[in-house]
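This document starts with one chain, in the form predicted on its own, laid out as structure tokens.
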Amino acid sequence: MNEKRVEELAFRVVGDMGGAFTMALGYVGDQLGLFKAMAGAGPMRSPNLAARTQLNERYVREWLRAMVAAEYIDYDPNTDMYQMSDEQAFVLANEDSPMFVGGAFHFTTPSTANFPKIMEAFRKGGGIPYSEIGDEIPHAIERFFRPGYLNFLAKDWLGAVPGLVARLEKGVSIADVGCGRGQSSVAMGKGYPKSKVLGIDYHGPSIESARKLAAKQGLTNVEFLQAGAHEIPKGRKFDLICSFDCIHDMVDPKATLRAVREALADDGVYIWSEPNASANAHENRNPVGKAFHSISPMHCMTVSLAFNGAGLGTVIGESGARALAREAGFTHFERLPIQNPFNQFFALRH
């Protein structure tokens, strides 16, 4: 027995335990406004932060100590002051930052409440429908993906397809399949006011939130339809169809892709994103791959298996996407040259 390998694994488990509890306390800081209260406020002691947030000082003090140990915030032992740097605020408190991680805290911790149901699925099969995954989860997912949609979708991601931006600026018809609470649809509608966007999602509360979001933004070129992903309106052709981080969640991803192909205009393009990882788990031994694979049975796989679906799981890789596209009848498939640590993007045509 290799004692060094034994020790490394044991310490890795302890490190993961610390990470799990840190995520839970990150959730506390995100939901109770502790991170935002520290952003730009300068050095402070725990009573100052407790007064700012109207929280119990003893708990705030222990939270601060944990955040220092996790290297999320700074501490000066000479003054007994805690402080959030501009860089830390950019990641932990600024909702519009491309690096904001509040959605990660928000998604991770409530998901653990589903463990009893997940363990039952391990024993008997099936899963947890998205509508029963937890009231916080749709909002958490929205917050997790919003930074990318807000900062990169309209210009950088869509701009990776030659000639597409020029067409969008003139005005085209767009379908956003699996739009969730509408952040991606709204980003495209705002970016290209002459184009018309139809967001489609089967989850009623998410569609309701999406409609409110578009109305709040004053957008008249964005509409939403509550329907299954494969139920793209018949008789309409779209110049651009998108699906961001959702095909692997589908009950019947092949049916969805066939519906996408059928609804795509002859000269149209389908842009599809998936987690940036290999289909082979042993090639994903890194923090991002570890996160994706751990999420899979807790969310992406279970919401599909709840309806006896394909249950692809979070990670299908480029090879899995290519296979699905081929079975759906697409003849052109390319990986777009977008550098993103979390997602890979594909452009498909008839």
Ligand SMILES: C[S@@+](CC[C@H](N)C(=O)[O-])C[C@H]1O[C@@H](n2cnc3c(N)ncnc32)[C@H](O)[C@@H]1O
The other form holds:
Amino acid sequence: MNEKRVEELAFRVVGDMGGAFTMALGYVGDQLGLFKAMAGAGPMRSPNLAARTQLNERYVREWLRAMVAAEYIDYDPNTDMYQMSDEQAFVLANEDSPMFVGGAFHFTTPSTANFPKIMEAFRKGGGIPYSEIGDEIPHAIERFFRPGYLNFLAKDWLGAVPGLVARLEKGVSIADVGCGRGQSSVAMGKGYPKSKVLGIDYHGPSIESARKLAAKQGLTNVEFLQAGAHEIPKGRKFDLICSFDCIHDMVDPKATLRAVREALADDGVYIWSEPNASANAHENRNPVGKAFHSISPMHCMTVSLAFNGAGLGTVIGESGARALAREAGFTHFERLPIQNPFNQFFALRH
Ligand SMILES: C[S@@+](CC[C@H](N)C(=O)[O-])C[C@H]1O[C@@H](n2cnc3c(N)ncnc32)[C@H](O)[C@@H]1O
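Having seen the form predicted on its own, can you show the form predicted together with the named molecule?
Next comes the full complex, this chain leading.
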């Protein structure tokens, strides 16, 4: 036995234990407003943060010390002051920043409530339907992906398809299949007021929330439909169809892609995003690959297997996407030149 390897692995596991508990405390900080209360507030001591958040000082102090150990916030031992830097606030507190990751805390910790059901599925198969995955999860997913939609979708991501922005500016018909709580549909509707967006998702509470979001922003060119992805309205052609981070979740992804192809105008384009990971497990030995692969049985795979579906899991990678596109009849498939740490993007045509 190689002692160095044993030691390295044991330390990695303990590091992951720290990561898991840090995620849980991050969730506490996210939900109780601790990160936001520190952002831009300058150096402070624990009683000050406890007073600002109306929380128990002893808990707040221990949370602060754990966040210092996690290197999420700074500490000056000479003054006994804690401080959140602008960079830390950008990642932990500012919901609109392109690098905000509060959704990661929100997704991870509530997901652990599903472990008894997941272990039962390991024994007997099946899974947990999306409608039973936990009330917080759709909101957490929304918060995880929103920074990208808000900051990059309309101009940078859609701009990666030559000529598309000009068409969107003139006004075209867009379908957002698997739109969740509507952030991507709203970003497109807001970015291109002359285009019409139809968001489609089978999860009722998500569609309800999407409708509220569009109404709050006063958008009259964005509509939502609660329906399965294979039920894209017939007799209507779309110039642009998008699916963000949802095809791998579906019960029958191939049927969805076929329905997308059928609904796509002859000169239309289908833009599809998947997590930025590989279908080959050994190529996922990096933070993003590790995160997405560990989410897979807890979320993406189980919501599909709950209905005896394909259960593709979170990490189908470019090769899995290419294969699905080919099987669904698409003749053109390309990976778009979009630099994004969390997602890869494909453009498909008839
Ligand atoms: C990981 S979430 C992504 C949501 C959204 N696209 C986003 O990026 O925030 C996956 C979404 O796919 C939806 N979904 C899964 N299977 C579906 C199906 N067969 N028909 C319609 N929606 C589906 C779920 O309800 C969920 O909203």
